[in-house]
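Shown next as structure tokens: one chain only, the form predicted alone.
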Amino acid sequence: MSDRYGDFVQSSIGKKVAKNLGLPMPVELDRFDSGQPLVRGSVLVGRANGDDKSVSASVARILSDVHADVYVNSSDDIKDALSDAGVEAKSNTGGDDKFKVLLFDASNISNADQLKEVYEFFHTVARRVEQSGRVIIVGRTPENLTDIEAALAQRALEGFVKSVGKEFKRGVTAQLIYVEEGAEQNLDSTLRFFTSARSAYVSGQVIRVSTGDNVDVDWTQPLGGKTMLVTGASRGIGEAIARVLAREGAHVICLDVPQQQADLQKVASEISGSVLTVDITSADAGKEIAEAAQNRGGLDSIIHNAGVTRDKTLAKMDEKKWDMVININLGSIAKLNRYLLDNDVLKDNARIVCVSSISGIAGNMGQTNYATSKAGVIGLVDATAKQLEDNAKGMTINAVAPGFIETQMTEAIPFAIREAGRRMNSMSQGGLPVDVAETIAWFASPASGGLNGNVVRVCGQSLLGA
């Protein structure tokens, strides 16, 4: 869908009109493209004064090995963790240097004092952002420590990151990483997520790294010799997602309801996946779909995306409407999580994603069916994580909550409704199903054993229940 606004703003007359009527201007984000370097551009890398340097050293391993251009200002002593691992990095010399990526590992912050450092490294740097820049925060997580000032001191990095993806504009994203002591090393794919184009349209999140499988993958294809099932695979956010994970290595099983055969053929055979036509709210649904992931040998993830709206205010809602949206968008995720997980359908490491809504986190008027079902994939999500913390299978679950994306759904909004969903988030602009479908294969990653419970808004940092 084109959005021909943000178009304008591109040109050099638009860019003035724009500037002299003080409109919003969304600048066409970087995205992933084959090829191209993972991080496009120079890293400047920072670290609070303390003596815990684990965190620094796998940040510098991973910059090492994807051979990011790194600097660092000249009293930081992180410079001995990228020696360590073969990172030669150059000093920052306040010149008129860009950096593509500003990485601050705060992990060492236990005080209010302590926050001083954070503004102090982003402060002189901060004009220095490249546009689609990436500013990255690493911490504690504050639910673990006993600390009190510790734990104040890491929660109100959420403030200050959730402010700086609003300030920089051009594109920048900005996000928070918790990481558990001790799970430093599944780093790597969440790292390697947000330094990239990948996350173009997915900003002011906070991010928990957990203990999980550490699991070593082929980094050019990530999900080479994965089975994996896409729901609702036919069009819009669901091919992109298919398109995505076939891309990474994966085989796709397209699933979708038997009136989109059509269109879910030519998506297969073009990614060279297989067709599964299941209505996924009837009572042999899960059975279906086991059979279909028996002949693969099991299924290495499945993706809940399939789902409609049927949008009312309440007082004109039928009753047909409402349970219509609860069972397809709600009830047959957990009857198909059930029976996946019953009769062992999902192997060993499995990764279950599930798409919910950023209206499920805010709500949205004539919309109290839909925000009801994406809310309760949140709290499925919830629950389901903390009975795989105790599986030994190392299987996990999370989810991404889309905000305006460009689909024909969105096409069919009134004008000045639309433009206001483009419009109102820090990118200024709707995102695109490949910006959800790339962060499906960041949690789909076998390497992403140390994500599990997470809720990751694809939004472009939304007004909407920040």
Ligand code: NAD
Given for the second form:
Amino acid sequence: MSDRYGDFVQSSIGKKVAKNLGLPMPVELDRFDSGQPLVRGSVLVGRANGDDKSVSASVARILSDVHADVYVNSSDDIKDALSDAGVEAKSNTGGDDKFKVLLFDASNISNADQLKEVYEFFHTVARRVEQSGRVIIVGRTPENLTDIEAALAQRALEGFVKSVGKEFKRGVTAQLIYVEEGAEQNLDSTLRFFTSARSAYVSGQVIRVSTGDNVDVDWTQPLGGKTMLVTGASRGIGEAIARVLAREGAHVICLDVPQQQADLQKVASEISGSVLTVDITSADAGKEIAEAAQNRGGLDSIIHNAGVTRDKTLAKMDEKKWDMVININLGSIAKLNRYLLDNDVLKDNARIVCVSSISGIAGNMGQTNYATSKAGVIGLVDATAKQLEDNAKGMTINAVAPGFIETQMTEAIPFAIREAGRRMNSMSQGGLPVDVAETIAWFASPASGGLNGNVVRVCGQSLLGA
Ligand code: NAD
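Please move on to the form predicted in complex with the ligand, as the form predicted alone is already shown.
First the chain shown before, then all remaining chains and molecules of the complex.
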């Protein structure tokens, strides 16, 4: 879909007009490109003082693995962790050097006074972050801390990160990654995702990495040899998910309703995937998925993407619109998961990923049915995550909650509301289907065993439900 305003402010006259009038100035976001290195610029790394060096050691190992160009502040003792990992870090001399990534290990911060170290690290380089740069803080999960001072300090980091996301503009994203003690080895997939261009439209998010079965992967094809099913794969976000999963090495079973057969066939053949036409609300949908998966030895992942809107204010909403949206967006997912788990269609270490929406977090005018269904998806993820933890097969479930994504669904929104939705976020633009797809590929990776029960918004840090 064209974004005429976005195109206009990219021109030199457009830039001047927007600046003078104080209008939003969306920049072209960096996105995945197979020819480019994972991290497209220098990384400044720092750490808060303290005895626990386990997070820094993992961060250093990952930066070494991705061949990052690493800088440190001269007094910072993270240098030891880096040199142990074989990284020759350069010194940040405080000159004009710009950084693509600012990465701070805050795991040792254990009281309010020590938050000053976060201020000191970021304050001096706040104007030296490149366009589409990344701000990342790694901390400790506050709910797991019994010391009140430590818990409040770690929780405080959320306010810092979310404010940075709103301040830095120019496509810079900011995230907080809480890592459970003992789960430091599970940081790989998450740090690779957030330091790279794959996370272009994800900002202001809090991610929890826990101890869970991690599977080693070949990072050039992390989904190689896996069979993954995507519902609603004939167009929009579902099509993008199918394409990204296939790009990362998966065989994708593309599912959609029979009316979408032609488009579905086209997508599947372009990615050498297979086709399954079935309505996910039909009584035998679970059985049909099981049969399609059986030929390939079961499913490594299911992506519950299919969804519909039937907007009306509550007073005007007929029963049919309510039932349809709840059945497709929520009821069918619960039924399918139950069937696939009860019948061992999902393999060990399987990844279930659901598509929710920021409407399910914030609520939305005219969307009582849709917001109810999408909030229910979050409830389903919360409850299932606990169940999967107990069944000890290494499976995980997570959700993405897209904001304004440029698809046929958002094209149907009236112009004024559509333009507001597009601009009311820290990126001042709508996201692309590929942004949701990249986030799903991160959750679907065998290397993401430490991610269970997360709900990550792909919304450019939308003001809705912020
Ligand atoms: P879309 O309408 O372009 O595509 C949805 C797909 O789901 C279609 O191919 C449709 O045929 C399929 N589908 C619908 N009912 C089905 C059923 N009963 N069985 C099988 N397939 C069915 O929508 P989209 O914008 O690509 O949205 C994809 C998902 O993302 C949805 O769950 C939607 O709620 C969610 N989402 C989208 C946005 C956005 O801005 N586009 C924002 C938040 C959430």
